[in-house]
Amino acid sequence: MTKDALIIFDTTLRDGEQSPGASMTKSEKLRIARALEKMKVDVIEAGFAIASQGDFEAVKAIADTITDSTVCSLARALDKDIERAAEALQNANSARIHTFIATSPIHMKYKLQMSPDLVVEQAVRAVKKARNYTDNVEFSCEDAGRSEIDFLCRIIEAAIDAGAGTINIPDTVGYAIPQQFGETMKTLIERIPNSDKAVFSVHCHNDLGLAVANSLSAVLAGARQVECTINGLGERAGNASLEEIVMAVRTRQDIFGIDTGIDTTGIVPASKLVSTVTGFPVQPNKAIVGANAFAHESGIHQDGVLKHRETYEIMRAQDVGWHTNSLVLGKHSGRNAFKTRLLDLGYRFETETLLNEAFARFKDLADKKHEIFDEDLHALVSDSVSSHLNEKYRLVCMSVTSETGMTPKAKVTIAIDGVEHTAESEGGGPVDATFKAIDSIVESGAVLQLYSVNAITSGTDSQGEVTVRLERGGRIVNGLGADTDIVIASAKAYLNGLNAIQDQGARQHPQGADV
């Protein structure tokens, strides 16, 4: 990439995963990483290698697998972080270490409890340490949005001299305003003597709904890398949305004069994959990837689009991947067609047994609903894979009675480590009765924080995808289940969440990971 091209740095697997309940398994991260690679994302931030053994293994697996994108690991400005990141990335075809330290007065005083001189010293030492492992080092000034401009100039100049090839200016708390943030970026590039030796980057949070606007303002001011996530996933209100950044630059070439190397036809499939894996549905009116993004109901709009598309559409739906919504498989489709379509969607099964089990689920689904869409396949595979992950609890069978004027009842049989247990319960509705029956067996102590149902496709035979969010002891997990019967989908989701919360290898991010 040249200074006249915009580098896309995707942090869905690192910052995006820090959304409460969005933790992903290693296999899920790999699927998303492959989708990002297929989309020609320049840099994939695969995780925070020192955060946990699970994070380390996920970063390593992605580094071992991805060949066309640079694979990056985050690291605090500490020797142990950088060494762990380097270990995870050692087999990468192209590796980057992304190290950071806080630079705002409030962070230096209260969080780091370090003087500005010591912060500069530690930043320089960290960059030099990282350069021992790779020539591709990125340095971030955490909370740059609230940092003093003179100090930013000082520490960035020192970091570039130490060997940082990318300098990232994060609006960590989403405090910036577009015009002001663009002026900050312009000032830094103009005032720092060696700024021409580095690519300037931006990483914006969406606390005020301005992440994309701030990022684009920085691009206009000279930033040539944007850090973003699929669907805007991320801590608190999220990050700048990759799809919005890419399509804004692509659509308004007259303003930006640069472009990305992204294959935009992969945007919608990647969005659906991330939504399915995390259990975070995309709102219908979400730009680019929302179900209504290219829908027109107004008669005037419909008439205009029919006469000339550009009257009301500034982008073509198929350019961002919406054409993939078409029917792809049916009950007569064979195993090879099923496998091939899943490969197109970024799914690879580690064993033939897993593939065969997923194919059997596909056949069962095809008997229940006539049309099988890509969204169905995403849900089916996630359901298939999740059933094999830490499966302490497994649904064996269930029956539910719900009748007008009568209290709903549920009878549930689940296997705990292979031993079957049965319980019955009443509830305010069939789902409530089901969850109470499960709780009477498991006694997990988990608190249900969220219950959400989404129709995967249209029609009364659509699969229902249920997301539950459970909390226990401060740990939050998502459970996901899909079925044409919404009550069965709910039971699957609840057990999936209970299985996840049993995993003692929970990822714990070090304080300050939110760059």
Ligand code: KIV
Given for the second form:
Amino acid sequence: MTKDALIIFDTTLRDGEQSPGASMTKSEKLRIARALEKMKVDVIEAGFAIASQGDFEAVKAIADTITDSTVCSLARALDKDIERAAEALQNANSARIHTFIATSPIHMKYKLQMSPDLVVEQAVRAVKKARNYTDNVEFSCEDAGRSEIDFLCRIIEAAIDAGAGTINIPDTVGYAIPQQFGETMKTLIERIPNSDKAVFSVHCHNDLGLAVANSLSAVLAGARQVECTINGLGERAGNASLEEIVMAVRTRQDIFGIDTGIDTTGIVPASKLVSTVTGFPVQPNKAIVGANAFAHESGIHQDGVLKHRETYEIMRAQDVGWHTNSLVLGKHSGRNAFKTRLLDLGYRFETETLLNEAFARFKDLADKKHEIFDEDLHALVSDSVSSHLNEKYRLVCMSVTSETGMTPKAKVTIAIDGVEHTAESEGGGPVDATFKAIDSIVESGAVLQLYSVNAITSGTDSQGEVTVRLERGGRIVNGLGADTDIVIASAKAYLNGLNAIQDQGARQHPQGADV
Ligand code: KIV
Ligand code: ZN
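Okay, that is the form predicted on its own; can I get the form predicted in complex with the named molecule now?
Full assembly next; the chain just shown is listed first.
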């Protein structure tokens, strides 16, 4: 990448995951990381390795798997964080450590309770420490949006001298206004004597709905990396959305004069994947990835588009990945074709037994659904991975009866640590009856907060992918399940969520005060 290209740094798996309710399992994160790699994201922030054992393992799995994108872990400006990040990233083809410390008066005084001198000292120490493990070190001034410009100049100059190759300017609380934020970026680049030795980056939150506008203003002022997330997921009101940044820069080359390396046809599939995994739906009128983003309702618009598309359309739907399902395999495809296609998609099975089991599931699916798309394969593989990882509760078999005028009933057999239990229940609908039957066996005390079903591909024979969000004792998890029968997909998702809720350890929040 030349200095005049715009680096896309995706933080869906780190800042995106900080959205309440958006926590993801290791296999879900891997699935998203693969989609990001496929769309040629430059840097994937895979997580905050020290947050928990689960976070460490997820960063490590992504670092071990992804080859084309740089894999990054967040680390506070603390030795223990940097060591943990380095350990998780040790097998990465290209690794970055992203270390940060707060620089605004309010954060230094109340959160860190440190003097500005000490903050500079700690930042320098952290960058030097990180450079012991990799040449690719990013330093962020947390709450830069409310920091004093003189102090920013001082700490950034010191961080670059210590070896930081990327300097990130976050608007952590979403306080900035585009013109003012652009000026801040311009001043920093002009005033810091060694600014030419680093790439300046921007990381904006959306509290005032200005994250994308602020990021683009910073790009016009010289920033050459944007930190963003798919669907704008992220802490509170979210981060700048990747799809909007990428398409704004691509569509308005006349203004920006630089471009990203993103394969934009991966945008809609990645958006759908993130929405399914997190259970956060995409609003229909959301730019680029909303269901209505390219729909022309009014007669005048339709007429114009039919006569000459560019009368009302500034982008082409297919360029951002709408309608790009490609048929890959079918009922007669053999084990080798299945294995080869999965290798192309980046899945490698550790043992022949796992491959054989996945192939058996594929054959079952192909019997029910004649055309198998890449999306089906992703769902099938992540379903088998999660059913192997969290096996406390496993669906053995189930039946439901649902008839007009009758109360739906479900009979479910699940294995708990390998021992089978069966229960029957009635409910308001077949899914309700199924969940009640499972509850009567598991008695988890978890509360269902969200239930959503998405068709993985088009057509009524599509697999349904169900997301459930469960809460217990303040901890929120998501469960996922896929099947051509949406009631079975629902049971799988519910059990997947119950496995996650009993499995998750405590996590630290990266922006907590533990310094
Ligand atoms: O918003 C923020 O300041 C962050 C930093 C950790 C980069 O997420
Ligand atoms: Zn952030």
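Whichever C-alpha set is largest while still superposing within 1.5 Å between the two forms counts as the rigid core. Residue numbers count along the first chain shown, from 1. If you're wondering where the values come from, they're calculated on a predicted model, not measured in any experiment.
Annotation: Cα of residue 440 displaced by at least 2 Å between these two forms, core superposition. In this overlay on the rigid core, residue 61 has a C-alpha that sits less than 2 Å away from its partner position between these two forms. Core-aligned CA deviation for residue 280 between these two forms: less than 2 Å.
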